[in-house]
Every structure is written in structure tokens, then in C-alpha cells.
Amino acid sequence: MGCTSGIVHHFIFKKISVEKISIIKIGGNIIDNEVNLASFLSAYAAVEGKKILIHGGGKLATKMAADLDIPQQMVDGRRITDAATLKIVTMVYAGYINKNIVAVLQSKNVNALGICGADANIVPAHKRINVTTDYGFVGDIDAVDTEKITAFLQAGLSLVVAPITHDGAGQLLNTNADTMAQAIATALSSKYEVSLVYSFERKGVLSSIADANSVIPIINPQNYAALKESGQVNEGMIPKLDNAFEALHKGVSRVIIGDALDLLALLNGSGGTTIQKN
């Protein structure tokens, strides 16, 4: 009957566009250099659209611990966080560095809000359990509150996130900043098209640590296995790459590793190392 009526119904399907967001993790060696940090923050201020900056603490926490005669232990590149060290990293990461970055961004007309994982309960975590090593007050992430983060973003705020979390029982925890970036990026991928950038002092993932220009342009699961087996990828880069692959497998659109001073070029698809899921 509908066909013989002569009435043709046109169904117009409107493509739903997903809003984009850039989540950028800044490496500690850039934070340690006042000139490079200023240059990076100028570029970050020019990034269009919604954005979140995640940072660690560079060498300042280590220097403060030395000044206070508090011994520091590292295992596989990760800091053992005893009670005294936790006080230092909280003051340095969630305090001085976080608020200094916020102040600079405000001067560049970026309405930044400096927080850590404990604020507004955005990143609850638990104390790491490891059968061979007691990492002290190191936190592994349990969840990310995307609703609260989205509310901040919709209010026009650009978040600056320090990697201090909490266990819900009053205990602060020190969490790896790369992992924090991956967890936030992954959680927000249900609401946004997410670009995750791990920016630091090198041009990308290098095939030779002695050659600053030996950037590997693309890493996928196949060549990653070969690079690890041959020892071409520096051991310190492996946790960052593992986080990158996990982010892609959990919904992040793209992951780039590269020079913090080339941030805008990286976001425009030029330079650095692109991590591919397949």
C-alpha cells in the first residue's frame, strides 16, 4: 500500500560528529628546563578545542629529597614511595609544579584548573601489590570519573592533572604519570575522539639512543615485538609504549610520542612516532 500511494519517504541520516579532545602528557625533562617548559606551554595554549595536560615532577622531587637527606630508591625506573617521599612528591607534583603550570597558562588566556587524582574523586586507586617488590605508597588506578571531568571541560576549563591519587580511605598515593594519561584518555574515549600525546625531550621513539634523529615513524604490534627482542627500544620506553598500545585497544583514536617542543606539529600529524593498533 505504501508503495502504490505514490508517496516517497526520504530518510535523511545525519552523521553524528564526536567532539575531539587532546590529552597531552609532558615529560619531566621538559619540566626541569624553564625555557623549554615556557615554549611548550605557549604551544599548548595554542592547541584548539578541549584539552587536558598531565604532568609528573621531573628532578625537583629528587633534589628536594636529597636536600632533606631522604634516601630515594628506584626499581626498574619506578620510584619507591615511602611515607617521607610521598610528602615530597605531593608537595612538588600537586603543589608547586601544578600551580606554576596553571599560572603560566592563565597568563596565556587558558582558563586552567590544577587538580590531582584525589580532587573531586576523579581518579581513585589502590596501593600497588607486588609479590617481589614493596613499592610503598604507589597507586594503581581503579577508575576515572568521566562525568566530573566532562563537567569541568564543558565549563570551559582546561585541566592540569598531577599524578597523585587516593585510596578512598584517606591515603594519598603516587601514581605513574604515563599511566594516568592513558587511563584518562581511555575513559574519555567513550565521550570524545581522543588524541593522546606523550611529549618529552626526544623527537620520538629512537632506534638508537645515541642518534637523536633515528626516529621510528610507526610502531605496530609486529615491529614492536621485534624491536623489544633486538633491544633497539630503550627499556625505559617500554612502559610508555605498553600504555600507548593499551590506550589504542581501549578506544583512544591515536597515540603519538614525540618532542614536546614540536607539539603542534605532532597534533597535525607531522613528526614523532605514531603508535598503531594493528
The other form holds:
2 protein chains.
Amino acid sequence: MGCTSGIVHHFIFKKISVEKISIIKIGGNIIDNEVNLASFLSAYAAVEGKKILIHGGGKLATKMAADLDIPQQMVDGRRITDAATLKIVTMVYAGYINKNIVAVLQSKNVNALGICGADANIVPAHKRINVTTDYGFVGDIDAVDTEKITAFLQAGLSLVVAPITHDGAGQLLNTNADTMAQAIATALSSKYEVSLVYSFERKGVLSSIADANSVIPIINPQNYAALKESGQVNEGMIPKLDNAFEALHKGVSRVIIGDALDLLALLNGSGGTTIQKN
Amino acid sequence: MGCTSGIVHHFIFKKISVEKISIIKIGGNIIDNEVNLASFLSAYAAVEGKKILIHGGGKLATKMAADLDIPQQMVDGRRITDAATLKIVTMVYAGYINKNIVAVLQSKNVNALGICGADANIVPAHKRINVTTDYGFVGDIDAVDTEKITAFLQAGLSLVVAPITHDGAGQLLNTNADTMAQAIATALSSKYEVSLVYSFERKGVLSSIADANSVIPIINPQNYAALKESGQVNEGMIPKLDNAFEALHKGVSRVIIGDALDLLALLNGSGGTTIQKN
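Could you please show the structure of the form predicted together with a further copy of the same chain, as a counterpart to the form predicted on its own just displayed?
Zooming out: every chain and molecule, the one shown earlier first.
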């Protein structure tokens, strides 16, 4: 055995290098609803192979701020993360939501490990520098430690990631969950064949917000331009789609946007909107 | 290399089996004070070798409950963990406190991984069964996964543990931090030479509460009986000491109780109260 171990390790490494992984981001509106969250987590537990779940906090953080009488400053529709707000998102995202998801997944035989970007220094970041607006304690991602993440996955652990990062100098930072999912998916594409799923409360990218079934099955650079010009793709979806195209150009194999309650259909290609590189 | 790997592994295993580890529990009154916490964490970062930090939440959870107008039910001086209180301790312990400690330790080159007992199923527990009083969502520990903890430690990670466990059926549970520290220390004594430190705001076990310097240097079964009879050891300290003796009888090498702000002295034997098995 001893003499062959070198070859064995080489073979295992080769195998890992083409292994598939699903990076699934769950949107706030699903987390806000206990029944929907439970339904999503049952589907998530059934996803085969390696997987990582990235969650936001939806309206729970906003509600907590209101309950604590902490005013939320918004600039251009974006929340300013002051010290009090950072404390709330850290409590709600990395504490309440993350640990409840972990406990539910454990009950479904998924050996979940709940972390944020500061844990094991998985996602180092820096406080956003913006000349016109100070967004407060908002983190822009510097790197993703794929070695550590891979080690956790190889140990049979399924990561549940809260979108809180740190600056390496002791400061926690609030980070956009879509961006966190894209950064982790992109980084892992050097080691895995990555499927990135943005799951939320809609069936996919809709050509008409009024029609919940007007799902655009495929978006590629060609029709994307037209969809934006015609205004069929609404403004809120544009950053998500730009994010998706960027992920594809950085090595992610496929990006799907769709209904969190129909997760398995999104992964097997029978539902949602698939974003294509070309 | 391949041919010798078997021997190498055997040697490494032998070495690990007698390696030292420090399990340090930090008391609430230190966590409540930012300056004291920062000072403690600097000392903690300087602790050599493998180490695990277990923290409670002190008055922060109580303050949060008050801020949210959630009444705290107490029975015999013990808080009843109803659903609203469980949500608060999960947010405050596993979220706010745990992640802030992780971020500070990362800034001091300690590769901290913040977890609770549900993460990686490290500490399975069950809801406390009590015929006279229902303490609510309080967890009594069933087991500690020493294999997983050892794997994290071997990967160079230093665990920061929040005293929240789970029942394996999706329910988070509030667990006493002293008990959590004792359970982890006891379980790891099968693989390591364990030093268990209960650090708090006093210099050690005092023979007179009025005199902050009346530290009893050594407590063993002989003088413990006398100290209890004479009432020198106050009631609040008795569960901690019973806990300490139990840990020693279950394989922990040494237990020290003392000042969190003098941590290195506690570990090098020059401070605090040492509890001895015989």
C-alpha cells in the first residue's frame, strides 16, 4: 500500500479536478417565509454531490432594526451599513438565519458547517471605497480561499455561508450575497465544474413582471442587449445578470436563475432561466 | 517517500496522541466590556499550541431582550429559554459575539473558525427533561465529535465555540457555556493532554468575596469539603468546582480558574486557583 500511495493520491487529485459542485444562493423572500424555507431546504438536502449554500437575510434584518428603533439610512435604494446596522446583520445573518439553516440541514443528514467570510479567513475583503457615498461597513471581496473551502468539502462538510466578511484588521463587513456567491463560484471553478444558481421567489427572468410564467428560458449576450433595450428585463435584474455573465467569463460552467421552490428543476435544466456565455 | 509514508503516519499519530491543548472558557463579564475583551483576546492569541475558546454572552443577551421588550422568565435564578429568548441567544452568542471574536483573532494571526454545536454536528444534544420545571429550549449534551474537532485543529484552525447546540431534529438549543467547555475538554482528553481554564473577572476562587486578593491557590477533594462547610466557597462557585472535579476524573489533566486578563499566568501556573484531582 505504502509504495502505491503516491499514485493513488495523484489519481484522486485528477478525479477531484473535474468534480461537479453546485453553488446555490437563496434569496431573501424565501428566507422570510418559514414554510418556503423549509420546502427549499428539503430540496437542497436532496441535491446530489458537493454543494455550498449562500444566504442573505431578507427583511428579517430590516424588521430587527425597526424593532430596535434603529433608523435605516438608504442612498439610491441601498442601505448604508452603520455600526448599529452591521451589528444587526451580523446577528441576523451569521447567527439566527445561518444556525437555523444548519440545524435543519443536519436533521436532513446534510453535515452543514455554517460560516461567514471571516471564519477560517475564507473571504478576506476591504471596506468599500466610494468617493461620492460612504456606504459604511460594506465589504468588497479581495479573495476566496479555495484550498480551505476544498478541504471542508473533502471532509464531507457542506458549507452554509452568511454574507459577512472582514478586513483582516478586526472589522466585520456587510457584503452582498449575490456577489459572495459569484466570488465563491468563480474561485472554485479552478478546481470544480461549477453550477451557480440564483434562486428566489420567481420562476426565472421574466419578460413581463406582470406574468409570473413569462420565463425567458435562455439569455445570451445576443438577446441580452435586445432585452435590455426593450426594457423587458427590469432594472433590478440587470446587476444579477451582469453578475452571471461575469461568472461565466471567469470560468463558471453554468448559471441558472429561478424558483427556489423548484430547485431540482433548475439544476437538471428543466426550469428557470439559463445564462449562456455565447 | 511512498514506501515510508506508513511509518511517517504512525510517528505523527504517536506525536499527536500526547500533544497539549488549552480549552479556555471566557466569562460573560469580560465579553461585556470591549476593552477587557480586546485585552483577553491579545493574551489568547499569544497562547502557544492548539487552543479552543468557548464563550458565553454575558449581559448582552439580557440587554437585547430588554431592548426588544421580551420579558425574561427566571426560575430559581435560571433563565427559561422560550422561543424568543432562543432567537436572541442564537443571534447574540453565535452571531454577534462569535463573529466579532473571530474577526479580532484573525487580525492577530489566529486562524479562527467560529462555530456552535450544530455546525458539523460537533455537539449533539437533547432538550432538557425536567419533571418539576420546563427550562424551555435548553440543551443537555449527548456527545462531542472529537474526530471532527481534531481534523479542524490539524488543519491549523482554532475553534471559537458559541454555547448553542441542536437536537438533530432541526431544533437549536441553549447550552451552559461552562458545561460546553467541560464536555469538549473531557472528550478531547482521549487524544490530547488537556488544560481547561475557566477565566472570568476574578483572580481565582476567593476565600472571601470581599477580598479580591484572597485567592485559594489549590483546591483538592480534602480542602474542598472544608471550604464548602465553612461557607468560604460561595454558592455560585460550587457548580463550577463540581464541574472542574468531574472534568479531572474524566481525564482532563488540569483545571485552572482565574482572571481572564491574566490568562498566560493561569496557563503557566503562576496565577489563579488550580483544581487538583487528589
